[in-house]
Amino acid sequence: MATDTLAINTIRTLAPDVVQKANSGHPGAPMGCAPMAHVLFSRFISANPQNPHWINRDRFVLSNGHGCVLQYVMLHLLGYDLSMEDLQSFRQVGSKTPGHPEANHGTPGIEVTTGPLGQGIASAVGLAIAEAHLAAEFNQPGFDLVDNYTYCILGDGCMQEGVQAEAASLAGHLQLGKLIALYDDNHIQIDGDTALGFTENVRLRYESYGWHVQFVENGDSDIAALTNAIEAAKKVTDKPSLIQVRTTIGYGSKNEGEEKVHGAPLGEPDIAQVKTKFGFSPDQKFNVPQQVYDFYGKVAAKGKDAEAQWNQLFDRYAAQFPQLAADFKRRLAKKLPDNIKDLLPTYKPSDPPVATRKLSETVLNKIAPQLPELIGGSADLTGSNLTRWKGAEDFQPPSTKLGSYKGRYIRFGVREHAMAAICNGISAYGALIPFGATFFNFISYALGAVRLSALSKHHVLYIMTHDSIGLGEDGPTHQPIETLACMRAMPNILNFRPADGNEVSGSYLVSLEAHDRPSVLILTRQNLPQLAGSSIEAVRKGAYVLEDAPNPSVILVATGSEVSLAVDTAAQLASENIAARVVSMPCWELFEEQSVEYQQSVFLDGVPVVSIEAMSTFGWQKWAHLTCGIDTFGASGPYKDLYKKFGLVPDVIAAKAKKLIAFYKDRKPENKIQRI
């Protein structure tokens, strides 16, 4: 047997029993895609399984990852540090085998994580625009040190997905040639043929996005023509290009080209029957002839020699060129340059009121010029966001005359999705920060990628603006409520909403070195003072007490826009000789990992809490014992009208701590901090 075809089969007869023995998976997607995944990893595809995070590695993303069984199987033949107990641990507790692929999860060879359908393929978009921008900023004549194809795969599913094709729309335009995609149409989903509700025409609608298009027919066994094909792409360099691949789901299964060996183990006589049809034992269970890890093994040692030269190549490009080279290790250690926190712009109370969105812009002007890691741009809100800083260059085709790959803002159009799941790609590529900006409302939009950053762990800043009723007149359909509360409860992710300059500042600060999570920057529309007794620094804590009055009988905590109200409902409070405390709580979940003490010391025992925040009061019960916002969505009108609508004004707020503080007045207010 053609060791090509041995390597195919052992592909298509270790991915079903991987799934058997975890009696969940989908092996039919593994089984249709093997001769593209051999052809891929065999031919194509240069990366180290030594070294999995080699900067210059060529990229591979699983759209499908459903399918993830078909990447486990390649990553372990290739020798990555994926055993055969990992593959039989598919699918349990705390194996390195999870569902789907997983990024940053201890699964080597991951590069983004994927399932949700048509993330992965936008997620591939982004980490071939960080490999075009960093080859423009970094390479020299004769020195390619940024050189490497992202290579997808995705199935019907992704291509019905709307965030892939605003992703694949941006990706034609920007002319990313080293994107490589290959469509993997078998003309099943779960509900049976895609003849039920998907019919387009996909080729002609990536030729309208500017992408080049070729079409193997079969993708079951035509080895040469997916070689020729990709082959072809590569030649292309002014273009993505998508492979559309006439596969069978499940080839070699009883119930091949059926929706049956989609989601389900196909069952031990139909895996025999497989194994006796591709010349394999239907005896032997996770059979990998030696035949096959030699072959794959070769394949690994070209990689392991292709970074070799790689590391000989940026030693001759660090001897010449030795101020890019240590900005470029700089970057890969994810540190910061030194002076950072010094270019951050802090405030007196003397200072005018300004909107936290300009004050976003100002800090955006500060550091962007000396942090050459900042990406993103908006989605077709720049002049609403404010994110575009002076002298900023857009990420364009240099071709369009409208910028060039060195440019460092991108035009993402309204394509909010897309954004998010393209700033997942550009982070996991490594050497940048990006950023992704549109109305806080429409983070909804986002949120399928957004929680995908939060999962794999990617360093990615959303700076949301228009954040509450204070937008004023475009009404409820843009005035976020349960927004934020959404985002609250989404593990893993910061939401800060400054109150004032010094806050934005230090929000900023922390979300820059936060790179494990991502951040989420929530700003006014509308102006806002600078307050007596806010810090950069304060903003570490998550809460902070900002003005403070000796024995208090009440304690204001408030967000954003509304610590202001607070401080001036506390004035109003002390006029009548009632002394309250007013905390400002830019970040929950910073204060959430404050010790118990540091809390108790913000949230003082006996003292009751009143929360305001112009948002749902939806979890506010979890520090407040009575709670100010706003549980209707919002109307359309001046945004201090709107305020008074709402009852968010010091005299309403005041009269509620004052009943507040007559309800507690014989007995003990419950201690919030303290929890089993």
Given for the second form:
2 protein chains.
Amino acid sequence: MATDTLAINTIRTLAPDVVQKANSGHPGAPMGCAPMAHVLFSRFISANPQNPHWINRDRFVLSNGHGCVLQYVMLHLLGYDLSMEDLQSFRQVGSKTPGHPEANHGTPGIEVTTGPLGQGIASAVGLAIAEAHLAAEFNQPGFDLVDNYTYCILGDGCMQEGVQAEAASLAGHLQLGKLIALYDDNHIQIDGDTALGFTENVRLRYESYGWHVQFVENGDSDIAALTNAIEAAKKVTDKPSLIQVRTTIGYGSKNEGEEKVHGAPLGEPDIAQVKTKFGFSPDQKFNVPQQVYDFYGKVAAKGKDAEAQWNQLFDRYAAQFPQLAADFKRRLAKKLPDNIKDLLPTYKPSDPPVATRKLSETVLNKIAPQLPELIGGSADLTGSNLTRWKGAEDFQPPSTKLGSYKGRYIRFGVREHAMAAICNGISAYGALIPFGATFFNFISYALGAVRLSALSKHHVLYIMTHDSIGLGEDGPTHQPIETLACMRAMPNILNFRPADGNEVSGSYLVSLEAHDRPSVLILTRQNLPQLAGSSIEAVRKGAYVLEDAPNPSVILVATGSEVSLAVDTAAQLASENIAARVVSMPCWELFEEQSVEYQQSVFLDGVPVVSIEAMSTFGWQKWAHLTCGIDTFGASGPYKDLYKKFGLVPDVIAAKAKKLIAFYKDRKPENKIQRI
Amino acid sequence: MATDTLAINTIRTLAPDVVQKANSGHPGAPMGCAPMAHVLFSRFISANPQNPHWINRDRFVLSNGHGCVLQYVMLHLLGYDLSMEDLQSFRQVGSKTPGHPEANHGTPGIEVTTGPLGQGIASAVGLAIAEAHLAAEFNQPGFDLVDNYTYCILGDGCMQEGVQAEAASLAGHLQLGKLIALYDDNHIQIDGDTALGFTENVRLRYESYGWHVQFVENGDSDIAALTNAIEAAKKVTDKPSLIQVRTTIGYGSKNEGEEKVHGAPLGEPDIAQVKTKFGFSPDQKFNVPQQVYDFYGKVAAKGKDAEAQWNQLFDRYAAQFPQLAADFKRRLAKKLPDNIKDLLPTYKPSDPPVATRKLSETVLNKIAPQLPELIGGSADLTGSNLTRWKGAEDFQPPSTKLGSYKGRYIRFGVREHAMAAICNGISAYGALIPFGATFFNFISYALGAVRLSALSKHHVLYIMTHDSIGLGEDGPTHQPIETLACMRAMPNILNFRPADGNEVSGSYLVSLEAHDRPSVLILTRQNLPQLAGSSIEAVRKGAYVLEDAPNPSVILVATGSEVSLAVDTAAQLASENIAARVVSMPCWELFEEQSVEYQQSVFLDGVPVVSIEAMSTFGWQKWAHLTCGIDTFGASGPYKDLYKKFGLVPDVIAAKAKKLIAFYKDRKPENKIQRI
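Okay, that is the form predicted on its own; can I get the form predicted in complex with another copy of the chain now?
Once more the chain from above appears, this time first in line as the rest of the complex follows.
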């Protein structure tokens, strides 16, 4: 048997074995996509299985992540640290082969997390943006230091998702010629034939985006056509490429071409039938002919050589461009420039009131020139998010004359979901810290991807302005209520709601340092005073005593714009001889990570706590005995009117605090910090 | 001046006055879209301003909702209950003219909430689906009872959003010939020229979806071209229509055609200049020539006549088809069939364990045939969500031979966000109760629209299966953690996580009755036992004592799949002579609406509470002294292994409960119900 055929048949028999053993998973896509995966990995993808982190590797993304057995099998065959035992523990607790590919969770060769449909192709756009940018930044004549392709396989499900549409439209605009996507056009989705609800002309659509589009009619066995198409795609350098590949899902199964083979094990009799059909012994499980291992071993060796050659190139580059090389290495090591903290502005209470989005702009103006790894932009709210620093150049294809690939300011367009998924891809590439911006409320549009930032430990900054009813007249459609609770409930993400300039600086500092989790910077539209007692360093603790009084009768804890409200409330209480402590809590998650001793030094035993935050009170019962917030939707009006309408003014809160103090007159409030 | 011109100029001068008075808002879109709005409202839209609820009115959706002054001005000119004073209190607290159009908040003529971009066009698809379905269901030869068009204006922002792309693709498949969208192609978005990041060929894209596409080159003044295009669109009955209309944003302003006019008042000098240019007195504010009022008065009178004629048609229809007419009226009145509750299955503890998604299927099988207003489907997870009842017909264009417009099962495709926005549109139409289904985790893809379900008081059911780590092998990409906290923090939405068959039936009952808010039904993949003590009626209370013990030492509160775990834990504690009460809490929001007395009868004073829920513990501190849950991401593995891994097994929880009891040995735990 020809090696190509044998290799493809190996994938097509091994994949169902893996699914069968797990008694769970998706055999159909691996069997249908085996030829394109084989062609990609054997003829095109340059990567070193022994060093999956080599920066100039070609990237591969399986956007239809439910077909991950395909990817695991390929990684295994190529000699990545993914053994037959790993394949055999597919979908088991603690294995390297989880139910969908997870980046940064110990599986080598997984670039970005996929499974939630559409994310992979959108993140692939981010990988391609990163490549284009770093190439423009670092490459020198004769030194193509950064020079890799991004390959992506995606299916019908991805093709229906909005995040895919957003990302593909932007990729076309950006003329990302080194992005090559193979569309597994198998006409089957979970509900049945795509005729049920997906009858658009995908090729025409991608042409409308400005992609180079090809069609491979027989993706089940026409290796030459697949090879030729990918070669042709590589030759088109100013357009991303889509290759629509007609395949048969579950090719070889007795139910091939039907939805039955999509998401459940084939069953032993069908597997035996498949093996017989492909010339394999029906009785032998997990069978990889040595010829196939040998073949892929040679592919892997080529990848190893490629890296070795690249390393030599890099050494020569370093000799000739020592500063560039040092910067490249620093950034790959995720090390910030030493002086970042010194660049951050600090403020005195006598400084004028400023909106935290504006203070954020000041930080960006200070750090962006010194932090070349910072790249990002806004979902068409630049003038509102204030994310474009002075002197920023747009990331644009040179032909547009609007910028260049050297530019670091990305015009994402009104595409919040793709923005977040693209940031994931940029972060996954390495050597870059991406950020995306929109109104805080519209993080809800992007949540599918933001969640994957957190799950995949991507270092992404989300700069979210207009963070509450404080945005005023735009009204409840734009005013976050549940949003921060949602973000706080999400694991592995830091949510900062700074109260003034020092806290904005501190929030940036911690966000930039936290390279294994994303951060959300939640910023006001309206001006806020500079507070006495705030500092950059205090932000590290998550919450701290901003203003104290001896033997306080009550503690007011607040975040962001409500901290100054807490200060005003404390003043009002003081005028009535009631001592109140004010706690600023810019980052709930960091406070939770502090020692119980520290936490108890902030929330004193025996002193009742009032929380103040101009959004849902949901969750605040963790720290507070009484919560002040907004548990309905907001309203449209000037923001001061809204604060009054929702009772977020000193006299109303002071009255509530007094009621709380009276309530606990005869007994101690429960200590919220004590952990059982 | 010709009346058309005068009317358009009136809009173009009145809109900036409104924005200027509010000192906030978006004048550019109203000025640019004035001609198309005038043509639509004067020549095409059939509606009665005196009865904005007339069911057969043409629907109009302003998807670029930030341009809402345009809509408010049109409603005012047409004589809707929206006075000049209302226009003058634009964006003020309590006004009928909020910053973006809000459905069901007192502004007549607003069909769906817009502002969050892309939502309007997607909900317009829902409005058109509703029309097509109801026409197929109710119309009889000679009786076109339901026969209206859905018109939508959308801008560049909407065109970039994924939700728009998803909905447009589905609309093309569904051949919704009575949906006509006008694309305000003004080349300007907030960041500047669309050349910055939106260079796709929109017309080609819509053609790829199967839409009928036209182009009007001069949308600033070519009334005839606009009229002809809309007339041509109406003639194409088997395709939705897109009319790309080239306009100048802020037409008339000295900054026309620039982003400056997009989102801020023009300023008095520019407004004076605009008025002079259009032949209006520069000094007169809020000027509507009587000729214009008269003109629109005649349009309104035609609309009133149209309704009167329709009412006569309906009377004749009722005489000939009394049962259909009665059903139509019942549904318009949002009255459920009397026997719905009797249809709901009940269960005994001796009945076998069943997954709640399967129990949901049983409910759907029982009620769907008796509840003709129920319409909906799944985002391509029918076999997993189990949402297709026996005998269901697909909602499909007849030419596909896969169903008909009479069908009530919608194949949404993998388009979660559009699904939710479409459900909003269907609900907004009236006489229908829509539902959408996917895995619970992927409600995050749809959140932008789900939030608008809640804000707009739409009666939508979200059937969300695979609700926790209990889904097992698919792993953390698919396992909700933060999701339920997010939903609970959202105002005006009911979240049900039923524990067994009776609670599933009860959750459906309350969801169907709650016609002014959406509900989320959160259902397991895995089997759950039928519990002793559960009932349909108990769900109404939100939480209730499922199993009691005399003088309990601890209360275990749980939801969904963890209620049986609580029962098992209580049994284990009982074996150690520790009395535990078990509280099932299928709906947090309903429990919050109960009297304090009832709440205190569930969570007894002096008894510590342990919460058990296989997801984020965020928020549970409101009720519980100790929380058992998962504050990291999940993992991939068989679900029983996962429950063990995350400590959600009786012995671990019992040990924690005992620690809690010991902790409160010498003092009373704080009463969580007492409200200050």
